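Take a look at this one chain, the form predicted on its own, written out in structure tokens.
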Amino acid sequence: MTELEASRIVEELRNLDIGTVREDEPLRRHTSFKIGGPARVFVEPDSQSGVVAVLQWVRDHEVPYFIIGQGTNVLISDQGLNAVVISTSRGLKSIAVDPPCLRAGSGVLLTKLSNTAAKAGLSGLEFAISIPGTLGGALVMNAGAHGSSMVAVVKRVTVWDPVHGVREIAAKEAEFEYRQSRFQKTPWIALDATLELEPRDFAAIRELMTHHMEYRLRSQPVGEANAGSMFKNPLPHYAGQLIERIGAKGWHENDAEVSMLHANFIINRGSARAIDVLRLMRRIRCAVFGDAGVILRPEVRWIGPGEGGTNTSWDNLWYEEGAGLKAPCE
């Protein structure tokens, strides 16, 4: 996408009059990490039928997108993406409780719709309530704590499917597994979902809720930049014990270090950049293979140049920023 054609883009997008479209943003400013390059063209739609319209439009007109929530778990290229970046931060947040059930837009925060499921006096969500980030990015992962994950509430989904639109699959379609979901297979957006709960006495619920934010006060850096856990638990090990085995805690690359508090987060220091960060986890990734044999996968996603609309698997590829994860010590 040349300058003029972003300039174009970005005059017809802002012709479908669906909320804010702005060129050239810094994703560092919608990213948990702070971390990643401009967007080419960012979209802020007002609602979801602007989400499904600017959806429609770049797939008409076959330019690359990416979706974006509250930019939790991702590693957003220091390139930046010459692409149109959807955000859903506005325009997916409707909630409607009706007992047992809760449907509600990929871009409410998981910490709102725990607290909206408990004063509801529905169980099921508790474990929501320390994970960071909105209902969509926790369909996309799977996401999980405290022994608990989506796959165990949700029941229904609706998604944008680039061939037949708008339309709601049962739970098994989007096939859940640990830490991972069909939404990353396909160009699937899902919209909203319908999470099926259980009733609970709401001071039973609350208590429980309280233990597991007190947990992760303890055992997490919140408040300091970060992207969530930077690498999947390689069963039955736990990521962040075969680091921590290996000394890395506080482990740098410039402003990207590791906690100090759990050893499978990096955190932002200030000015971290991708590629600090992408050479600390391959640093990790080849002292825990040499020590323990286990070869680490990421979790967090990386967002690079010309991904638009597609999930690329770090194993099977050489970050142009030069410091990939294609082998544990290559």
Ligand SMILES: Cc1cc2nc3c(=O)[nH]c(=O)nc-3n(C[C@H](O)[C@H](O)[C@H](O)COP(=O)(O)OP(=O)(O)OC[C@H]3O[C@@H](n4cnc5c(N)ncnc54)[C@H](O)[C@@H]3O)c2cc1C
Second form
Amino acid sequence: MTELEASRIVEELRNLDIGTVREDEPLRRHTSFKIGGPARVFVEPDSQSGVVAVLQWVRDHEVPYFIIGQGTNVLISDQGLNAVVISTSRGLKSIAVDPPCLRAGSGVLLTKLSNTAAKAGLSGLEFAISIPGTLGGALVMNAGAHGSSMVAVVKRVTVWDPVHGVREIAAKEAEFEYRQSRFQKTPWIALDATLELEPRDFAAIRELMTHHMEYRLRSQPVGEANAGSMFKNPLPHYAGQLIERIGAKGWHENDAEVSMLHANFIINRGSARAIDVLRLMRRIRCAVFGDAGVILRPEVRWIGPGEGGTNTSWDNLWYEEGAGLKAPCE
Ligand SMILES: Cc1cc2nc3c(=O)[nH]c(=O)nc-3n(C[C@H](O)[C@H](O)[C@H](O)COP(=O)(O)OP(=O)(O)OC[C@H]3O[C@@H](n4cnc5c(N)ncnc54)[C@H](O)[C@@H]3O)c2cc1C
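Having seen the form predicted on its own, could you give me the form predicted together with the named molecule?
Next comes the full complex, and the chain you just saw is listed first.
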């Protein structure tokens, strides 16, 4: 997408009158890592129909696009994205409680969802109180904590895909697994989801949520710029324990530093770039492989330039960025 094309796209998207459209928006403003170069075009639709209108427009005009929720599980390239980046944070905000179910737009924050369920006396989302990010991002990642995850509560999801448009799928079609789902392999966009919960006493739900939040505050660098766990747990091992064992706490590359509180977290001390985080991840991965013979795989999603404007493959990325990560120590 050239500069001229970007300006034309901005103009045409503004003509759709669906919300805010900006050019060269710094994505570090939209990620919890506070890292990421500019989005060539950044759109924040105000409604679900606005989100669908933009999706249809980019499909019809064959323009590369990328969906972003709260940006709490992404590492975005310093070069930014030569694409239309669509934010769900304003347009997909509906919540409807119909006990024992709850239907919510995919831009709703998990913490808000967890609180809403608790107030309605519905149990099942207590685990989500300590996970930042949106429902949409949580579906993509099958986000989970404290022994549960999204797969335990999702019943149906309304998705948009470039071929069929808007339709509803059953949870099993989403193929949820540990930090994985079919959303990562197909161009599905989650618009909303229906969650099935269980009636329970409000006080009991509240107690469990408080317990989860206190644990989180004790064990993770809450309040610092980060993107949660950098690596998936290579079960039966825990990534944090393997990284702690190699003495990596405090390791840093410029302003990217391994948290002293939790070794599987990298924090941005202020002006870390994506390349700093990548280099640190590479060092960790190599050292853990040398120490324990275990290959760590990233949990955070890499979002960077590639064919078509976006590329979410770590192998391609690390090759492109010169960090070369086909094997842990290459
Ligand atoms: C301090 C901290 C703690 C965390 N703790 C946990 C934890 O305990 N457990 C856990 O599982 N995760 C955890 N995370 C990671 C993160 O919060 C979750 O993965 C969250 O669900 C991501 O949501 P998001 O809206 O930020 O997604 P984003 O980071 O915006 O996006 C993640 C991916 O989902 C895609 N996406 C987003 N919305 C949609 C949509 N509507 N349709 C299709 N694709 C979409 C994006 O394109 C991207 O590929 C933590 C993160 C932080 C910063």
